[in-house]
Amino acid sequence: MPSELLASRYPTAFITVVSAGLGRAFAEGLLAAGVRVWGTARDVSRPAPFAGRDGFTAVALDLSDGDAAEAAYARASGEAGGFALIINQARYGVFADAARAVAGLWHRQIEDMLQATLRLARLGLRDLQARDSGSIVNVSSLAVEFPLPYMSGYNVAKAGLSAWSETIAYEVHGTGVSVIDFRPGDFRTDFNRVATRDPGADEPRFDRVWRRLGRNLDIAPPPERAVADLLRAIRRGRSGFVRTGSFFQTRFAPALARIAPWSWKLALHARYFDLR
């Protein structure tokens, strides 16, 4: 579908998240193939590269106050005459041991990525089953299938999210409302820089999981690639998952699991992620 075509079906979009990462690359897309972005940020100051930018209309918003969220998602939503398109997508790093990390920090990052996430989405599906057209993009993670050691509270929120689409893609079957479930592995983003990593975790181990980690983005593919998967699938209009990310990350690793006893993915996981 050539852009003009994609801006006709999808001639506006919400996205979270837009300072950095995969967030800003989205909207960049998006903007590139002619469809009017409103993106978020807590700091609308920061979305810099997007100031003065013809069709993007910037939106602050804090996932932490769902009330303020909702209440500013229902602004832009009646500024922009109603969403074509949703995309969901926060990716908040929590980097700590599961028994011992700060139980609020803990709980906050699932309250940020999920339960937030989830009072925008709900949202959204509303408006989009209200005139029976539109798409919904929940970005989840690989680490839904593989997931990261040190960092349980990100799989449980990325799970959680995974498990939500997949509910609302049978609700909505038949429809013209379609639910992607797209899960990113690791892309050359800020991602583990803006982490929050636990000072009392010091032991070696927890070391080199942490460079691992570092490295494995350091060689990931650019974000473009993440852009690209996604207008594809969007294109297609059609429910469904969609991983992206490396060859390895995307249908090595996602092969193996599926021919292998558990013992091997387990093995695996402990070799990619320096698990000694």
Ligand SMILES: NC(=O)c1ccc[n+]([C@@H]2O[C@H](COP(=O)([O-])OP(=O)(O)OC[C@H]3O[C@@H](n4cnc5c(N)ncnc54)[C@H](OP(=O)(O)O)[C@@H]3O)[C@@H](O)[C@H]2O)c1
The other form holds:
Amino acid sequence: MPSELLASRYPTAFITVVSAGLGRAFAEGLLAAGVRVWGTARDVSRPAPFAGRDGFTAVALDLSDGDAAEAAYARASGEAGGFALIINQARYGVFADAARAVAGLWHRQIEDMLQATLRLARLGLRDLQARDSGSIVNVSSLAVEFPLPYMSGYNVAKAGLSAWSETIAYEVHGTGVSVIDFRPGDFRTDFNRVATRDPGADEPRFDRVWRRLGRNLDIAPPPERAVADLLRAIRRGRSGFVRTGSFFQTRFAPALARIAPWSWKLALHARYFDLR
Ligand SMILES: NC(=O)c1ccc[n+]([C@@H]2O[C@H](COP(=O)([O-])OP(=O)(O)OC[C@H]3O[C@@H](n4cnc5c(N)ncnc54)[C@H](OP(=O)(O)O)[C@@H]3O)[C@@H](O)[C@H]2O)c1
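Moving on from the form predicted on its own, kindly provide the form predicted in complex with the named molecule as a structure.
Full assembly next; the chain just shown is listed first.
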């Protein structure tokens, strides 16, 4: 589908967090295709690359403040005359032992990444359903299929988000609305630099996994690869789940996991993360 058609099917998009990483690349890709983008940031002075750019509107939004986030979404939607595309992708990592993670940190992550994300997603979905058209993209993670060690809160939040997306795919089936459960593997972003590491996670074993996570991101593909997969998925306009990332993570590992016994998956995954 050429860009003009993409922009006529999706004239407006709302993206949570365009200040960095994948969200920034998604905004670039959509703006280049002629889609008008409302992009959020906690600090709206940060999405500088888009400032003053035709078709871009910055929205101040912190997911941790649910009422204010809903109000910000509603204002933006009013301004845009409704959104045709909604991309939910804010997040942060908490690296901590599952049993000993500081309870407040763990619960806050679930609250921010799952509850708050779903609160906005439900609002967006109602808008799309009212017009019986458009797509909602929930950016989950391949961690849903291959959980990251010492990131139990992140894995739980993403699994919940994917479960919600699949549920909605059934509920909107046969209507003009579609839902995409978008699952990135590793991408070269600031994930580890902005992740919170529990101060209690100080054993050599944690260090090895932490270093492995960082190394995997350093050698991962750039966010532009995810943009191409996102655009392909929304052009199709069908509900479904989409893996994006390296061939190894998105094709080889899932195919192997389907045919190999679970004990193999465990052993290989542990080796991958240097869990001796
Ligand atoms: N990169 C990967 O390898 C990877 C892999 C799998 C899935 N994903 C998923 O892809 C999405 C984007 O990841 P990324 O790597 O691009 O992330 P990133 O570069 O770390 O950016 C994430 C953004 O989330 C924002 N954020 C954190 N807490 C927030 C809150 N309470 N309210 C509003 N914004 C908040 C941060 O905003 P500030 O700029 O305000 O700090 C940050 O810019 C996430 O959903 C992530 O889970 C990424």
